[in-house]
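Have a look below at one chain only, the form predicted alone, in structure tokens format.
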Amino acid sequence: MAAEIRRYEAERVANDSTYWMFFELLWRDYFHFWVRRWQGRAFKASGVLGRTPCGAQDREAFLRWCQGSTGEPFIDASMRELSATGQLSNRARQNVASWLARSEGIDWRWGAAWFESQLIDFDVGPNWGNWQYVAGVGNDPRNRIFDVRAQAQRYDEDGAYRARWGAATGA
């Protein structure tokens, strides 16, 4: 894939799309090495940093998240898209992960396992590594709590995405 991207750029044009495709391939490879490095710690609640994670065992809140019925329109739209298509953009993945693990305090591993069962492009390393990252127990020490309403305003200003997936566009 990387060679094909570089061929396309040489023959036609390098652009934002080719840049981001190559960039995502690098992240995928990074997370494959990450799992090999950390092995079992890639799947532990405390993550690779051994931090105390969010870990509420609220099954009802988790099920509402899975079903896209949390009452948070941007989250609900994303979860409905995932359920209907098996796909979700990276931006939406980060938002729903942050909402589940950080806003609701639900065990991040539940979300990672749900993604594993739903995504058609599921890949162990990127999935579990990104969930740790968002939950605050992975390699990145920065706080990754997304303001989902600000994200909705920025990435779905006209509410078309939320309307497409059956979620109200309220504030």
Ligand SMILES: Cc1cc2nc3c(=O)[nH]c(=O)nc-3n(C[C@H](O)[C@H](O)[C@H](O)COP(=O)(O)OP(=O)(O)OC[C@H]3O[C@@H](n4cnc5c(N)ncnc54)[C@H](O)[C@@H]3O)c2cc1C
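Here, rigid core means the biggest group of C-alpha atoms that superpose within 1.5 Å across both forms. Numbering follows the first chain given and starts at 1. Keep in mind it's a predicted model, so treat the numbers as computed, not measured. Compared with the form predicted together with the named molecule:
Once both forms are fitted on their rigid core, the CA atom of Gln153 lies less than 2 Å apart between these two forms.
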The other form holds:
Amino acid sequence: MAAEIRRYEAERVANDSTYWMFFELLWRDYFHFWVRRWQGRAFKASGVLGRTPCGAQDREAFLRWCQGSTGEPFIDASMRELSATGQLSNRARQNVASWLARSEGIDWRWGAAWFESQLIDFDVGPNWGNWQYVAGVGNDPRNRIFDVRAQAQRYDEDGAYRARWGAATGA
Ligand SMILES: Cc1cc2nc3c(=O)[nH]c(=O)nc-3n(C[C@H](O)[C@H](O)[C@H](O)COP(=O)(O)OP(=O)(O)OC[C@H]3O[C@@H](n4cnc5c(N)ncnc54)[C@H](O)[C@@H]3O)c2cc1C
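Swap state to the form predicted together with the named molecule from the form predicted alone:
To see the whole picture, the full complex is given below, headed by that same chain.
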């Protein structure tokens, strides 16, 4: 892929799109190296940082998240899209993961396992590594929590995405 991008840039044009395509592939490689480096710790609740995560074992809240019936429209739309198509944008993945692991405080590994069963692009390192980072136990210097309402306002301003998946915007 990288060689094709370089060839295209040489023959046609180098622009923001070719830059980002190459850049994102570096993340893919990074997480492949990451899982080789950490092995079993990729799947531990405390992650590679050895932190104690929120780890509530709330099955009902977890099922609501899986089914897209949390009552939070941006989260519900995303989870419904995932169930219906097996796909989800990186933005939506980060938001639903943050919601489950940080806002609801549920064991992040449940979410990672659900993604594993649903995603058509499931890949061990990228999935479990990204989940760890969002849960605050992986490689991220900024221990962040997504403000899903602000994210919805920013990335789905007119509510079209939420409406597409039958999740009311409340707007
Ligand atoms: C919680 C969570 C779970 C994820 N699980 C997976 C997974 O199981 N499999 C998977 O391939 N990606 C996973 N990702 C990463 C990312 O969301 C997807 O790779 C991305 O949505 C693919 O979209 P695209 O094909 O349009 O990629 P583009 O944005 O066009 O990027 C090109 C390629 O770069 C790679 N890439 C882009 N972003 C990332 C990233 N953050 N981490 C690793 N590789 C990346 C992918 O191979 C992608 O196809 C996950 C992200 C999060 C936050």
